[in-house]
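This document starts with one chain, in the form predicted alone, laid out as structure tokens.
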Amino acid sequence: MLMPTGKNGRHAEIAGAGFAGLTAATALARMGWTVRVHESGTELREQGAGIVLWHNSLKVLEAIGALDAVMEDSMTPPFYETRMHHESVSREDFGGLFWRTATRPHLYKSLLGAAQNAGVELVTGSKVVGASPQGLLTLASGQTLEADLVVGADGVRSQVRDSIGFEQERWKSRDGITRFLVPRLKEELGEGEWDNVIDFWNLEPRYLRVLYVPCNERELYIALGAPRADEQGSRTPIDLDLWTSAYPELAPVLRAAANAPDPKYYGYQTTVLEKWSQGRVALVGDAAHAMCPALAQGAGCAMQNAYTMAVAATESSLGDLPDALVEWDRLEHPITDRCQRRSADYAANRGMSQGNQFTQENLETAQYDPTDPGRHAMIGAQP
């Protein structure tokens, strides 16, 4: 197939319409490439409840026009509280930090509008079944699409990734968690600070943790924490007596939680890569870095490594495109790796549960902004 060409000659392939394709594609779009997008499912929608949104991910927002539309609907809760068997044991402002809540969708559709805004071209029911390090995409139909960049950010299971060889190494954690979308409920709650983000916790007589989350006026996150090895935890849907039993404080929004539609219990995974980039092929997000929630960074870092990359693509000539892709590796790589390391961690011996955790070592990249040029000396990166 011919190569389409963007304002500055260049085109874009890009496998997966997650939150890290279309930051992708959305900066590659606004610094001049023709990028297309390819999404597998035949629609594009999120699938999933809430998040937060850190510096990091915000000054992505801004940079490629999403951030006035994420706004709109999200909010800043004034604490992030951690209770261990129903007693408060810390409050964190993060001292200023710009931080958001929002749900998934929200953040979602607001992306999706930059992309169109942008003038990606998005794809649905177009499966990526391999790439080649020399620009080349291959699909489920046996189309093969040749482009400048090719760019798999198509989940854990990447086929980018995988068709390539790209070393890994994958672990999964003894916990896991149940994730919803309810109602506020915050007058069937009673009183109390609802507004805040609440991490409770029970580890006697077993491991049980609520992550509460309000993402607006209207709608809260609530995640659900289990080993793998506790059927009744685990078990969708819900067993309501046994999380009513243990927090009984929030029944009104368990029952909510009891009667939503297709309830998932997702493990916590992890995959370390050793390089992120072959020739003119880019991996981003899961397919490059799927980490635990502990420290809430996973999307954070899909998004700021996604940014990156268009910069450096498009700083580059075309024919240094490769050795680019390798320096943006270097650079940008070690701060992920940190965050992913302090993530499985935290998710093995459930230290968040202690409170006080967001120190200034693990809001390192939740400060990091992307958007920066000199945020390495900052940071003082090293290869």
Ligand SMILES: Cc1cc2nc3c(=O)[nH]c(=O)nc-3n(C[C@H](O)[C@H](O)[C@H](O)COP(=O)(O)OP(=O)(O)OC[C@H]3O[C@@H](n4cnc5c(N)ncnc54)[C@H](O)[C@@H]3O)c2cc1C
Given for the second form:
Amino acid sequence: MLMPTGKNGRHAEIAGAGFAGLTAATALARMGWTVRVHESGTELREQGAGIVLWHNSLKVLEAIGALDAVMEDSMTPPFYETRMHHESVSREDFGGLFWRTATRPHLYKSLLGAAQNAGVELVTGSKVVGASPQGLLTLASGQTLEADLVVGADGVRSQVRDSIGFEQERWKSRDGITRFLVPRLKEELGEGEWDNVIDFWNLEPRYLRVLYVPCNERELYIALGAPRADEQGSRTPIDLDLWTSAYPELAPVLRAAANAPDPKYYGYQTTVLEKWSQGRVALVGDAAHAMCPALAQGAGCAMQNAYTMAVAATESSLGDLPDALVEWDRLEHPITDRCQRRSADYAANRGMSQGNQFTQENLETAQYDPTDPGRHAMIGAQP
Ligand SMILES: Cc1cc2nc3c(=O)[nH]c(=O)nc-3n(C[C@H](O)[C@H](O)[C@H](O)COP(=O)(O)OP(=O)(O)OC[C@H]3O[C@@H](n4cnc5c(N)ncnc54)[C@H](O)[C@@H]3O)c2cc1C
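Switch from the form predicted alone to the form predicted together with this ligand and give that structure.
Below: every chain and molecule of the assembly, starting with the one above.
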């Protein structure tokens, strides 16, 4: 089959239409590439609940033409509050840093709209089974496609990554979470600062946590955390008596969560790769660096690295593209590594429960600007 080529004569094939794949696709298409995205699912949609978006991902969304749509139905809560055993231990406002909360379906719709506007070709029901560093992508249908750039954005169980044999370390943490999108129910909740993000922790008599994240005036994201080994705490549908006895102040929204269809408990996973590229293949998102959600940066890093990879691939000559990907990896990998390591440490020691954990060091990724050509000097990387 003849390879299609864009305004700049280049073509990319991408596995996975999640946040990482759509960001890479939109960025490349806007820079003149023809781009085809293969999504194994039969529909283009994000099923998750809510998300916290920091300055780093918001800058990327702006650069790829998706920010206005995101802003239309998202919010900046006044404070990020932490409560331990029902006592408020901190209220952080990040000193004017740009951050938003949104529902995942809304973020997905905004990214999808930007991809479609940029002319990205999206193919559903198209499962990728492998790739090769020469720039080949193989589908379950048996078809092999050729590209100047192949992107593995196919999530934590990436076929692109595993078919090539990238060196990797993967593990699951002891804790996990069940996520819900429910109505805000502010009146039923009664008096309180219910526009804040509130991270509710109980460590005694057992570890049960509720992350409360308002996403707009109508929708609330709540994530119920419990250890994997706690059969009752991690049970789905949730054990309403257990959760309302731990958090009576949240009873109305917990009742709504108990009635939500198809809940799924998710154990935190970490994937660490030595390298994110081989030849003409680049890995982005959870395929490259799945991380624990303590700093709420998994999708943020996914979008950041998808965007910077697209810029690096576009700025290089075609012949030098493999080297440009190696250089992109060298420059961008360390900041994501640090974020991933901090997130894994927090998952291990449950240290976010102490409050005031969004220190300057921990906000390093949030403050990063992937669209700023001078960004590496600011974090001490040598271009
Ligand atoms: C509890 C929890 C809370 C989180 N909260 C936040 C937060 O607040 N902020 C934040 O930034 N991040 C957060 N994250 C992380 C974030 O959700 C992920 O890092 C992000 O969604 C990863 O995006 P992705 O596109 O790489 O992968 P995915 O979302 O997994 O997308 C991969 C896509 O590829 C498709 N696919 C898979 N295999 C194939 C194949 N073989 N062929 C074709 N298509 C395929 C899948 O169907 C899917 O559409 C959180 C994660 C968890 C678990």
